[in-house]
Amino acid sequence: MAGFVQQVVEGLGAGAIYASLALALVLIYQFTGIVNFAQGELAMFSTYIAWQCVAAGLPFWLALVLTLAVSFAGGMLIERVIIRPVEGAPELTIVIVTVGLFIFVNAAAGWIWTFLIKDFPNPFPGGALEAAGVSVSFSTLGVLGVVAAVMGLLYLLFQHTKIGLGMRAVATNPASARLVGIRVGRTLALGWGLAATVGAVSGVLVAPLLFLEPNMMGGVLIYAFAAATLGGFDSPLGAVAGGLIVGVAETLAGAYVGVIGSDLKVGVPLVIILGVLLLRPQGLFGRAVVERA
């Protein structure tokens, strides 16, 4: 039993990465019905940048406050010149838009910084909590830590700032929101803004566990994916609880599933993801899109 305990929790580590990476994929969603195939690159880009404030001499939490405002100001400037001029244009060519943004910006990190693996600081301390049987290492509980505390923020802001509301108001109806005064513009390149800079968080929590190098988020985007679906892709709270399933379930299946083991745990989000578009494509907390005919 304390084994199948181990296995949970250490799920629940990696899934916390995957709900973060998530949350900025379905904030993205919400207030643009856009699907960001670029997210996990802008995620590691905004780590390579941390990486930089930390190897020129920044304490680590200092680094980490300059990354999150500079893919804060990244995740508008993106809106504003690159998808901003695609608004409106079909779905298919938004879609080809992210998928260049995502070969471009990888591309970017590469020739910046190189394909060379670095080593990145774990900002949490070494050792681990024990208890029956049971071991959970600090750094799972700061991942599961620093991601309750991304979702409060997010909530307080959401419920409790104009600026939430406005965004709320936008991401429910954007026409009725400029009707009533409110800048769409300017709250969905805050939108943009606001996900780069949850998706930094992700990334700089999987560096220490991966290394850092230009290709390091691109299973990780595979699991962010299958949580968003799984959640829904217009719940925060969805793809935070469809994150951490998947993490349970991913470790779960390697250590049972003999035939899946450590290879194959990559197929585990593929299964999710065609099941739940099978079975209810709204996903387990989002809301069924009905039309009228």
Given for the second form:
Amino acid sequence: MAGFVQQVVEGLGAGAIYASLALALVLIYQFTGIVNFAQGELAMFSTYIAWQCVAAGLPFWLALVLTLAVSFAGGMLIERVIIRPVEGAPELTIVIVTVGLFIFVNAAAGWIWTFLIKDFPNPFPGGALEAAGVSVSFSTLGVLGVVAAVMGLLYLLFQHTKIGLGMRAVATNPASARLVGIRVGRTLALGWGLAATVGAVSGVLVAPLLFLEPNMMGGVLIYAFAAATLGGFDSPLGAVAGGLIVGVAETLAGAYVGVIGSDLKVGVPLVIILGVLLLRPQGLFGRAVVERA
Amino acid sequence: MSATKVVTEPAPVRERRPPDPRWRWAGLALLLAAAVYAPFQLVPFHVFQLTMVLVYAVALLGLNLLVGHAGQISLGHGAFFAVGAYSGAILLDRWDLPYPLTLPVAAGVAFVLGLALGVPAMRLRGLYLALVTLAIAIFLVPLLKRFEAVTGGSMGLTLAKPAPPGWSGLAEDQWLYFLTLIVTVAAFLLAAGLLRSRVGRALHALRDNETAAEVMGVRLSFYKTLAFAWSAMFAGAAGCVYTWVIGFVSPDSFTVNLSITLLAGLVVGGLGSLSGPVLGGLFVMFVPSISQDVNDAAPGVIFGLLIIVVMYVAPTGLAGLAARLAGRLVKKIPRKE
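Taking the form predicted on its own as the starting point, write out the structure of the form predicted in complex with the partner chain.
Below: every chain and molecule of the assembly, starting with the one above.
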């Protein structure tokens, strides 16, 4: 029993990381209807910035603040320069552009920082909390805490500030939002900036566990997609719930289903994506879109 | 009255006079002649490179059918390429099948797999299809490593390349090149025929407007699934030829990077045109090998930037640009009305 609970706890830790990247994906989808295939790579790039700051001698938390600020600005810039020209274009065009961004950011990081693995400092202390035969490492607790905090901050932003109100208006109906005087373009850029910031948090959380290298987020991205699909692409709460479920499912499948083992765990997100899309395409928490043809 | 003066109202779509078909045939014949002549003039390594261009062209032809003509996106065509390559390799390795027979089997396996995956995938909207195909491409590599007894695991399978028959007097690289050329020409004829048929018209209709296509009697799910399966088949055939040419398959040759590179090549080569896959093949083959000298990451930077730029300024890719250029040249040559 303790072994099972242990696996669940570890699954939650992994799931929290998927949740944070899924949150970034969902933020952008809500505002622009775009699934950003480059989200993971942007997070990886942000993490490199943090690494560079730490390597230059800055204390970790200062480096983090700096990284988040740079990521926010970078996200807004990408929206303005790269995404704006194809806004409203067919889905195919937008997907291809974000895939282009994916390749470009990945290669750019490789060019600047080489493809060699870098050690990333773990912000949380080592050791673990022991209770009833189950040990929860401080690192896992830290990851869960950070994701909960990000979630809480986003909730406050969306529900209790004027900016958040404007953002929700744009997400619901851009045309009406523009008519009541909301700067839609600026709000969309803000959404991208926020998503890049949340993504950066997820990158910084992943890096100590996976080692920092340009392809670090490739594996995480597919789990984040599964999380967002499961929770519903238009629901931030769903993204977090989806992330945790995917993390636990993946860990349990790897531990208890002999055929899957640790190497075929990557099949879990595929099965989840396919299953959700066939059975409940809007996801657990999403709204079903009724289309008038 | 001369027709050129009556352009008072702006046409909604700029009409381009289709070039005289004779020019097109002359161009194709010239191209084919050059393709047959080339291996006798080049060193073996360059012949090999050209062979690989043709292999990629066949795979891109399949991807083009799906992305360019049916408007559905796939980020996982490397997986079908791998399935074709492994089918060919396993048939050669296990059953010692004569290699010409591996091609139809590999293509068939890819077709059936495309059909099987296409049924659930095609019920999905475009975006989700991209997700599912990406997940498939990522999942394939550990899957290939797992079934070690059949696939050779991480070490892969090493095979003998097809030997040139004595009567031909060709070297191995030249023989492989001609085999690939035959497959490529056949694939292009097949694709061209397919696109001119009822299927091709149905695909264009559903790409341009799903609702209108459905009203006209095109069964969307049927034709989308069919397009997916056909395009998987071409990728599988290309994979099989790849096995002949390289004589070695391993899971790490077919990572998700291959899928993304294929899509990049197709976009830059030109979506929805028949010459796009060839230009894309040249691009996929030569851009990395030339730019790698600058930096390991240079091909990625170039690919990424070019995809974005091409989507902005020339959605029809290099093929579209070439067609525009050719159109201008042909216009300068007076022709009889």
